[in-house]
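Next up: a single chain in C-alpha cells, the form predicted on its own.
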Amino acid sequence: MKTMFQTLLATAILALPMAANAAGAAGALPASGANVNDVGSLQRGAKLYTNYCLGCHSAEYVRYNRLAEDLELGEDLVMKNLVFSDAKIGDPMAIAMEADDAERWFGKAPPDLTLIGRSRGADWVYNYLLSFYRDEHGAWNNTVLQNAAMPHVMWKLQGIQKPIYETHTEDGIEVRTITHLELETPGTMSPAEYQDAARDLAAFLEYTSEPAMLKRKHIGVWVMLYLALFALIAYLLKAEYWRDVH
C-alpha cells in the first residue's frame, strides 16, 4: 500500500515540471485567450474556418456530424451553414481540390489543419492570423512565419497592415528589422473585432486537434476526485491494518 501511494505521489510530482515547460513554451507569444470550453467561440470559429480556410485546407480527421454534436449546432444547421459542397453529414471536412492540382497551382499542396492547434498551439495560430502585412513588393508576408506561402485570406476582415522598420548595425552591417505593424487600410472589422475572430478560429483549431478534450476535461475532474477519495480510503485502511503492529 505504501509503494502504491509513493508511486501516485511521484507521478504527480513529475507532471509538475512538464506542465511548467508547456506553459513556458506557450508564453513565447502573447496569449490568445482561446477557450475550447466556450461553445459560442467554437461555433464562430467553425464558421470562419469553413468560409475562409476550408477552400484550401482540409480538416479530414473531423466529421461534420461530430462537429454538430460537440458544438451543439444540430445536423440541419451544420448542413445548411457550414457545408458548401456535396458532402454528407457523416463525411470528413475534406476539400474538393486535388493534391496534384494544388501542388501545380501553389507549388505545394496546402496542409491539412486538423492537428495544427496541437502541433503549434492556439497562441501561435492566433498571433499568426494577426501578423500578416504587405511588404514593399506588394506581396503578403507574416512576422510570425516569415515568407509564408499562404496569402492573407482574411484581409478584408482585418484590413492591410504595413511594417514599421528599424535599422541598426551588427558587425558593421546595417540590418533592418520590423518593430511592429500598423494598420494602413481598415477592414470590415475593427482591430478588437478581428482579434476576437482570430481567437475564435484559434479555439476551433485547438478543438479539432483533440475533440475529446471537451469531455476529457469534464471527466478529468471526477477522476481526480475519485483518486483523492481512493487515496484517503487506502490510507485509512493502511492505518487500520498496521494499528496492532505498532
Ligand code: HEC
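Positions refer to the first chain, counted from 1. C-alpha atoms forming the largest set that superposes within 1.5 Å between two forms make up the rigid core. Just so we're clear, the structure is a prediction, and the values are computed from it rather than from any experiment. First, how it differs from the form predicted in complex with heme C (HEC).
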Given for the second form:
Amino acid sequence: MKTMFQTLLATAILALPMAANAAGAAGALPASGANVNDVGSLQRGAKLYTNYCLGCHSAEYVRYNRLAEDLELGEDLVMKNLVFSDAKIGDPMAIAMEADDAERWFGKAPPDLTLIGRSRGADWVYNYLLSFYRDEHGAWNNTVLQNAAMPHVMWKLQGIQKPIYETHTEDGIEVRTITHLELETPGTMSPAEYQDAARDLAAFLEYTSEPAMLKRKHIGVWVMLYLALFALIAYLLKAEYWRDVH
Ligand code: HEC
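Other form of same protein, the form predicted in complex with heme C (HEC), not the form predicted on its own:
Let us now look at the entire complex, which starts with that chain.
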C-alpha cells in the first residue's frame, strides 16, 4: 500500500511540469522564452502591439476592458496608453483598414492575430520578428516566412540585417542559401533589447490566443495541491481502518 501512495504522489508531482510544457513543444526554432505569467512582459507586449502592429493586424477577439483587467492596468491607463483610435473601452481591438484596400497595398490582407499564438506558436512569432532582412534589391524579406508580404515595421528598433549566403552545387545546379543574418545598420535598440521586445510581443500574442490560460494555470496548481492533500488523507484513513486488522 505504501508503494501505491508513493506512486500517487510521484504522479502528482510529475504531472505539474508536464502540463506546463505540453504547450511549448514546437519544431526546431530557438525557444522564445515568452512567459504569459509575466504581467510586465504582457504589458510591454500590448504597448508594442498597439504601436507597431494594430495599424494592420486586428486582434478582434480581444476587448480593451479585458486587457485592463488581465494586464492589471485599469481602464484609464488602457484608454490613455493603448487606444489611439476612437474605440471605447468595451470595443474589440479592431483596425480601420478595409481588407480590400489592404490586399491592394500589400498583395495580401494582414491576418487577424488574436489566435496566432495557437496556430503558429509564440516561438514562431518570436523568430519571425527577429528574421527580417533587406535583400540586395533593397526589398524586405524574412527567413522564417519566405517572401512575406509584411514590411519590417520595427526596423528602426532592430536596425537593418543583411543575409550571409552560402553557395553549393546540387545535381549540377548552383543553389544559394542563407546561413545567417548580420546586423548591418544598428537600430535604436541593442540586439538584446530587441530580442526582449520580440519576446514581449510573442508573450502578448500567446495570451490573446487564450486569455483563460492565466486563470487555468493558476487553478491547476490548486487542483494538484488538492489532489496531493486528498491522497494524504486517503492514506491516513486507510492506515486507521487497517490498524486493528493486522
Ligand atoms: C504595414 C502593415 C503591417 C504591419 C504594421 C504589421 N504587419 Fe504583420 N503582416 C502584414 C502582412 C501583409 C502579412 C501577410 C504576410 C504574408 O503572408 O506574406 C503579415 C503577416 C504577419 C504574421 C504571419 C501570419 C501568418 O500566420 O502567416 C505575423 C505573425 C505578423 N504579421 C505579426 C506582426 C506583428 C507582431 C506586427 C507588429 C510588430 C506586425 N505584424 C505589423 C502586414 C503588417
